[in-house]
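Below sits a lone chain in structure tokens, taken as the form predicted alone.
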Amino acid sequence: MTEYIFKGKTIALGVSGGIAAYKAVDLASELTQAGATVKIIMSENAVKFVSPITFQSITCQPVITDLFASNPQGRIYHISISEEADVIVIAPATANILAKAACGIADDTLSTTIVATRSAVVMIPAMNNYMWLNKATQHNLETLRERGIHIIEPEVGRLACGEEEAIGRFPKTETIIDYLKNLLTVVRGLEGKTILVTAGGTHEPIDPVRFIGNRSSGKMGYAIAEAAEARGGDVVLISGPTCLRPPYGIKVVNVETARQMKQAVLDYLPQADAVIMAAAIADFRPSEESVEKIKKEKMPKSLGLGLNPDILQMVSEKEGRRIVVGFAAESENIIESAVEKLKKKNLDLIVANNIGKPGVGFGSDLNLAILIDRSGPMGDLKTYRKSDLAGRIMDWLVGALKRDAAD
């Protein structure tokens, strides 16, 4: 599958001057073996970490280090590469190249290629944790995201400076390869369709300080919203409280409670061609909410609870034809419970998650999941990156909408 995706693709791999430059050698090797033509551009500082001959030997392509060098056809490299590349990958992306790109500075081969390109650009930052967390770096990252630049954030781990557990580590090669596969295989098909997505948990206030909630991070819903937008959909994301950045180019409606989410869903439901309910809405809320903070010594021994509205059931019962997708977070009898929920709530698709194993589900970048539609389970329970699972859901949705249009 990987060979099919990368075969015939041209990838410009820009290497900037960080210690993680040596890891870009492995990335170049994997992409070349997968069938891509990999053209290397190195900054002046990058050659102090890795010799250009290393990349040339692996890719069988010339390595560009000189801004004024021209190719055999007489064209300037940074222009020809920017036009030929299906995607430009900057790995590692130092704080310096992030700042240059954010400000539009073009003073060497790498930065000039970034400014000249109309192709997708993927930046893979790797640096000291304090440099990553610096306000200027974070501001530059936000600027780049707003311009549509793809950012694969660094991982937590041991850094070259000696920090044992800190953010800033270059991601694993397979993580980058998976991201590029998704980017290069995006199949559009949602043009003219409005996709309503809910994400995150809800907070049900006890008083101004305390609330009832759950462990949902919102990562799954946000990944779905981004995947739907990438396929051309007009996306409305209704989000409960989360620490995630609003996705670029997507309308986000922020809510806090289940009742607020219900109202927001009702507001946007009439225009929706599909509703994907990825939010983990709290089932209960306090029957009484104190407007003042309850002192610890006055806290009641028991808390009265009321049921929150079943928004998924409400959506499936509303008049009008639309695709409705739900989620089932289960710790036992995963498939059986999900199939029952699919039928009970009259859903078109349900995504069943096994949350009973460590490292997957709430707060994680991974889900142990299976897709089930009215025809039955599709495959087996499998561990997905949430971005990959979002892509699978979109593939199904594009097909479902086409079938509806044909009926």
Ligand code: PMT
Second form
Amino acid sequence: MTEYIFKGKTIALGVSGGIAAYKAVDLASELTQAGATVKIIMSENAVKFVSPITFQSITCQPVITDLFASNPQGRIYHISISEEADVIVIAPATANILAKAACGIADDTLSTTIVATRSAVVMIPAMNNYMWLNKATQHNLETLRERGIHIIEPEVGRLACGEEEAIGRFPKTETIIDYLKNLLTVVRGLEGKTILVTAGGTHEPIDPVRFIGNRSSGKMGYAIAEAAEARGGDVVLISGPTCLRPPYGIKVVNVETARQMKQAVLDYLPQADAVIMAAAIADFRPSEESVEKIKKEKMPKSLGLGLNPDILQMVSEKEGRRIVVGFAAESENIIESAVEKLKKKNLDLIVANNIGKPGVGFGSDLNLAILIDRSGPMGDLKTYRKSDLAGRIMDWLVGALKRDAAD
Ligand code: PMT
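Complement to the form predicted alone: the form predicted together with the ligand:
Full complex below, order starting with the chain above.
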């Protein structure tokens, strides 16, 4: 999957002068191994952190540091690279390069390449937390986003300046690769289509502080929403409580309980061309919810439960033609149980995932899954990164919507 997307692609990797410049070496290496031609442009300050020779050795390409350097055909490098690149990735992007790009300043080879390009630009800021939170930096980020520049936000964690738990860390290489995979995916096909996605688990309150919940992180549903958006779809993401950042450019409707999720799905259903239910909705809830926090001394001896609505069943019974995709979280008889759900709920596709094995499923970046449509299972159960599985579901969806339109 990765190789198929990056092969034949040219990626201009602009490195600006921050300590995370050394992490860009790993990114350059992964992209090169995935089959991309990676051309490096370094700012004057980046060279103080990492030697150009390091990047040259890894990418087997010349590294551009001089504004006036030209390629063997005599063309100025920053112009030829800005034309050749399928995408320009600035990693790390310092507060300085963000400010220059927001103002259109072109006073060195890196900033000039950004101004000269018509290709997609992805900025990956990494810096001290106060520099990130600075109002000027945030304003510059907003300006860049409005102009269609992609921003992969920094992560929270230990910063090189000594902060133990603060925003500003350079994201993991896999996060960046996943983002680029979506961006470079050539198959679009969801333009003009509205895709409704559910993600995360639900919290079913016992009292104002306690609830019944499950271990869903929302990663699967969010990956689907991002993949649908990358293919040009208008995405509405109905999300249970998660720790994930809302994906940029996607409408997110936050809900807490199954009944709220049902209402949100019903609200957006009329405009949906496809519904993909990756959420782990609690099947039952406490039959009574205490308005006050239940005191320890008054602990009930047992907890009565009531059934929650089956939202997927309800969606597939609603009038109107739309593609309906469900998930099946199974720990035994994976395929048989999923086929049964597909038939019972009259679905177009079910994604069966084995949640009984360690390291996959709930909370993980991986899913051990198989796609099953009305004509049967497609291939075998396989371990996918959730972003790759989301891509496969989208490829199936693009085909299904086309077939539907042709009928
Ligand atoms: O969020 P992550 O940490 O990334 O984990 C991803 C996941 C494991 C949660 C996801 O891949 C997944 O399997 N989601 C479906 C979980 C689930 O509820 O499976 P189920 O077999 O119980 O339900 C079948 C289908 O009915 C699902 O599409 C579910 O959204 C839907 N459902 C379930 C119960 C209910 N009351 N209403 C529903 O609509």
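Residue numbers count along the first chain shown, from 1. Definition used throughout: the rigid core is the maximal C-alpha set that superposes within 1.5 Å between two forms. Treat the numbers as computed from the prediction; the structure is a model and nothing was measured.
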Original post:
Is Gly306 one of the residues whose Cα moves 2 Å or more between these two forms, with the core superposed?
Top reply: no
**OP:** Align both forms on the core first, then report whether Glu292 has a C-alpha shift of 2 Å or more between these two forms.
**Re:** no
